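One chain comes next, on its own, written out as structure tokens in the form predicted alone.
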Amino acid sequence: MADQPTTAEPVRARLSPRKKQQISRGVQYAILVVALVVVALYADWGSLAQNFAKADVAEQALPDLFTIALRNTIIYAAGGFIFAFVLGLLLALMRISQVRPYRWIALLYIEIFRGLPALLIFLMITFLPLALPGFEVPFGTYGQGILGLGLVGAAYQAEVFRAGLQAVPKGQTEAARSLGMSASRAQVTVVIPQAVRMVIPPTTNQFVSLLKDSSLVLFLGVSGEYVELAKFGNDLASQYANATPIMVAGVTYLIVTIPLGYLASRLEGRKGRNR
């Protein structure tokens, strides 16, 4: 006779795979809404509304935060965008080049700028003019938050176009030489703009990181009419004694950035089915 199962044996070794992604999956949703009644009944909502979420603070923050923090967040983080995209170009085809200090060069930034907190090179930016008498960057304190967002961002933008570079086939570049361009030009007018095309979607995701890392620039000491998001929330914060405009500025990058990241989603998708 073939061998019965006891009654000894384990209920759990019974059930099928689909079962215990059931049960796995009721236990986990039990568990999330034992949690929600949790904060529900014990949070003082009065007292998270009076300091997190107060009508007449928030209205202080108007029109100022559109007019002046946002427009200066989006330029640090533009300025710094396209100062991280030329020379994260010229540093991914200094590290792909067939001449060794090139290579050598564009390592070491990588690897520096990456390996370093962004705190530490703003920090390092606001100490520039001692450490260089008589310099000074380029349209002031704009000039030093695009620095500083675009020495970060050259360092990942780098990655991103070595990988768009490397994924352009071989024989692009044969056809173009076979038709009489230099290399120079092949590169230029045939492998470049089809490695752009095809990093828009982590480019995006990086102009998203440099728009929340403009909140860095306060450690320049911006003030006035040079504070961005981050530094007018907590200004406004610390004047009225509470958060309330520090959410009111953490809502409007959300206003700004979840587009933005659908977009990269949404150009992410299209590329795949496009392969």
Contents of the next structure:
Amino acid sequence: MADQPTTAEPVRARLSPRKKQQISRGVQYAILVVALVVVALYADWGSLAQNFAKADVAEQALPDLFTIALRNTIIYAAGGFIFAFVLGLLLALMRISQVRPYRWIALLYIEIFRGLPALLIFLMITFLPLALPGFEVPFGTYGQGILGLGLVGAAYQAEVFRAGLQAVPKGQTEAARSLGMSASRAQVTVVIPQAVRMVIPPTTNQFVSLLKDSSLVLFLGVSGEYVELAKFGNDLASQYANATPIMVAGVTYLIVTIPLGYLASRLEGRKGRNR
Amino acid sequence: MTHAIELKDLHKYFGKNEVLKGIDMTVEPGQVVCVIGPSGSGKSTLLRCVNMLEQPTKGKVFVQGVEVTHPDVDIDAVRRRIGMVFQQFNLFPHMTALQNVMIAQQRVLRRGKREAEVTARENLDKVGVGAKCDSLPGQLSGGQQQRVAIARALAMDPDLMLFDEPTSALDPELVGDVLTVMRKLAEEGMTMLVVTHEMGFAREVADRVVFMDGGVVVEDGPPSQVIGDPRHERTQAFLHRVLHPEG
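Give me the form predicted in complex with its partner chain now, not the form predicted alone.
Below: every chain and molecule of the assembly, starting with the one above.
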């Protein structure tokens, strides 16, 4: 054993690592080119353009696309967001409450509304007047849409807030209590403001989520002045038997959602530096 | 005369682990008492029982003659008179230094904004960070943060102060600033209960030094005795380790 050479001749690779990498990259490019050629040859570009990007149909969408549809989308999303924010904070506080039944109620709510498809909630809202005779959601369709988005959003927002509240160090509460603040005073003055700051990035993402879910207002059977982007696009598409208005609505969503997404990740980065 | 702090047969369990095993101890008004001992000996727990940040399992705590372990006591009112300084400072990171010192004055003592601000600036000046009023805690050094925390406690005009290892989280070159402030407070006659590893401070400033180990008070007396000429083997061994860390 001892007289065996301790260093073996390194096994020579047939190809150098650099050469291997070059080949691998070449293969990937080749696959991409083939795929593009197949799509270009087999897709009926004329027909696609006719159905999804017809300029004169797109023109018909203006100016209502912005003045009515986008405006309503933002009303539904913003209203639902405020609703979800307030109810979500309340649920989060219940979720970490000392009073056990509060914890149960909050947990039950969160599990149910996160577990159900949002569409189902919207469908149920349309039956509310039947279930509760004489009851009417205030502000008409706006109220119904905001209610639906708010109920669903609150369940998600509650979990966001809970994470934020629990991320505030225990020492913060102790410092506040040692100064003579009551438990609720400490929560309001010291813990909640810090928790809210911490959850700004995920909350921005929540808003984007609600903005997209506002398309479910479609199922409330809205018309006229209440239509939002999805319904607006869908109605025009039926009218012209052409999908271009749906594309136009889609692009309008992206104009709002993509910048918000970048905003959220920038806020995330800033939070990292401040802490 | 009523004691500033009196602990009677204090026991504290964390689960099955008994951290305090029957502590009897008093602090007189105007006294500076330093608690020393190895980590895990229960020093911090003892301090935190005084203002009920920890609930004692058994025994009684009196602050200025009021039994704070009594279920009917208004603990918020008692805490108003006890300033507390933490190892990790625990400043409110979303408020400036000035706001940190003002907030409890306004919300707890119901002082007006003007009065709270005057008191806050006085106390920040006193601890030597008057120039940092508008800085957020994150922009301050550890030593500055801890001095803001001391000012925050002092602004409530407390009758006594608790210090829980106030210099243990500081870079060595910043310890002196904080100890200087504490020394000044002691000279002004503030009643202080200090958990610390700073033997020099304990020896020079304390009226009494309490050595704790394993959840009991092993030795209690003037610093010249407990630090200078310890009687118990455990105290001797601890001091030897602390004063001669290289062995």
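In this text the structure is predicted, and so the values were computed from the model without any measurement. Each form is matched to the other, and the largest set of C-alpha atoms that superpose within 1.5 Å is called the rigid core. Residue numbers count along the first chain shown, from 1.
Q.
Could you check, with the core superposed, whether the Cα atom of L254 shifts 2 Å or more between these two forms?
A. It does not reach a 2 Å shift.
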